[in-house]
Amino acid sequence: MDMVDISASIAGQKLQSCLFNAAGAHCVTRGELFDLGKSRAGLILSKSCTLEPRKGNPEPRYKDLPYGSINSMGLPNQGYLFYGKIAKELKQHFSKPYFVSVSGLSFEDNLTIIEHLSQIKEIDALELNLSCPNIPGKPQVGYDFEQTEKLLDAVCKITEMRKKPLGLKLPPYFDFVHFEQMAEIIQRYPVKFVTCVNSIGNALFIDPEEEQVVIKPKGGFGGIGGYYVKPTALANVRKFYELLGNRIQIIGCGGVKTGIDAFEHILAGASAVQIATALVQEGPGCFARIEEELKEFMERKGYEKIEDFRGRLKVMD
């Protein structure tokens, strides 16, 4: 499997890998970034960031379920100076690419961690998480396209000036009109690429023999992961595909355990596949058993690179 090639190019990027971690799974701490450096990934992208560190929400507040987890995390971080500041440690001993998710609680809030991060030349990008469905109190930006929109143009403003590359976490979209609204806005600004998507909001399991919920906050409603959320997030990768074409790049996450799960998402359009439920199941070794997979898969089927593939899913006559 030599021959095959599963390197991408991400926001300028070179990853020898299209398989990383999501912002959120095993990417708080320092030691969890290292691990990431010295796992298969291709890239290494924090956890979601804010102002101030952050607990997050009380536990239990993440399950795993047959097909997937439940959680509702409520962005626990060590606020942005500090995943400012590791950027040039992790370059000391990674030749990878290392990407900051922002995640700030107030359009201000937004602003300040951008402009900060934005001067840092270590970090390689920022991706810039417009759907986290865990904060109480908390709209996700990414379904109120006007304020979408105000926040793009200031945060872009900043990027720009500095010459970062910017992408957008995005949350599910479930209506061909929304997928057409967000993707019309999208285009006016210059986003280097899009993550579809974040988990899907406020899903209720069920534990019928403590006839009660799963996790403590909220009343037990957290975002769904894992293979539960997989046919709505190849449904995103490819309308955002025909939408933004190649000018904006898709990166693929939700559902992804196995390579044929990585494969399904490419072949859907998506440049890079992002990681999260089976890296907290299994630990930063997923990487290397689902790049073997997707790499047995790709020699099967005689395709030597993803390029090879990429965005040519057949459709019915």
Ligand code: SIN
Given for the second form:
Amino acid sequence: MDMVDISASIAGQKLQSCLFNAAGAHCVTRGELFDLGKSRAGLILSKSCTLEPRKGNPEPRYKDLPYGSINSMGLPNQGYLFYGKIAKELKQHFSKPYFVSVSGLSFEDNLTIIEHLSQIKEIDALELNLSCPNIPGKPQVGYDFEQTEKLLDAVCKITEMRKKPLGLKLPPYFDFVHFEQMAEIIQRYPVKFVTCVNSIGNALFIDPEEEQVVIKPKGGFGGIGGYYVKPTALANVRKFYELLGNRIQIIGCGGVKTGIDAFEHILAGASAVQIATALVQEGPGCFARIEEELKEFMERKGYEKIEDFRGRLKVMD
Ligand code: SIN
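Next up, the form predicted together with this ligand, please; the one we just looked at was the form predicted alone.
Everything in the complex follows now, all chains and molecules, and the chain you saw is the first one.
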């Protein structure tokens, strides 16, 4: 299996493994970021940060479900200065890329955060989160094409001037017209990658015995992850790969629990794969397990590297 290579390259950064954490999963505290550094994850991605530190929504705000999870975390994080400051320390300990996820609560907050983080050389790229569904009163920017364009206009001026690679975390789309409209906007900007997808927002899970919702915030509505979202995630990876794949990299996220799930994302067009629910449920040991499973499946198929099959999904005549 040593013949099988699952390295990847994202936004010009070399990853020893194409598997890493999704923003939100096991990446809030210093300890969690160090756990990722010590694990087999190919990259460390921070929790989406806001201007001020946040405690997040009231608990219980995460629940494991039979085929995945529901959450309404509400962006608990230590504030952007923390994720900027820790960059140097992470680089001293680990030789893997460090990306920071940004989710300012307003247009101005995003610009302030990005202006600061773009100047920190130990941060290899930024992932702008356009898709958090869990802040009461704040819509998901990625569903508002006008707002997205306005934000990208301003953000890209900064990241271009500072030469900091920028990616976008997108919500799931469900209509071909929306994929095309979003792709048309994105390709006008110097975006290096898009991550497809964030959780399917505002889902509702019900405990019939208790006749009750399973999380406290927003009357029980929350983002759904895990196997419930895998077909939607694959569809988003595939569609954006078809629309943007020559110029902008796609990172797959959604329903990756096994090496074969990761294989499917890569087959659909993903250049790397993020893991959320499985990481929360199993801990950072999941990266070594999923890596072994992916290598085993690739070896069985006769593939030596991920570029041998990336995007080569067959369709029926
Ligand atoms: C949260 O903190 O509510 C989750 C973040 C996200 O879904 O973007």
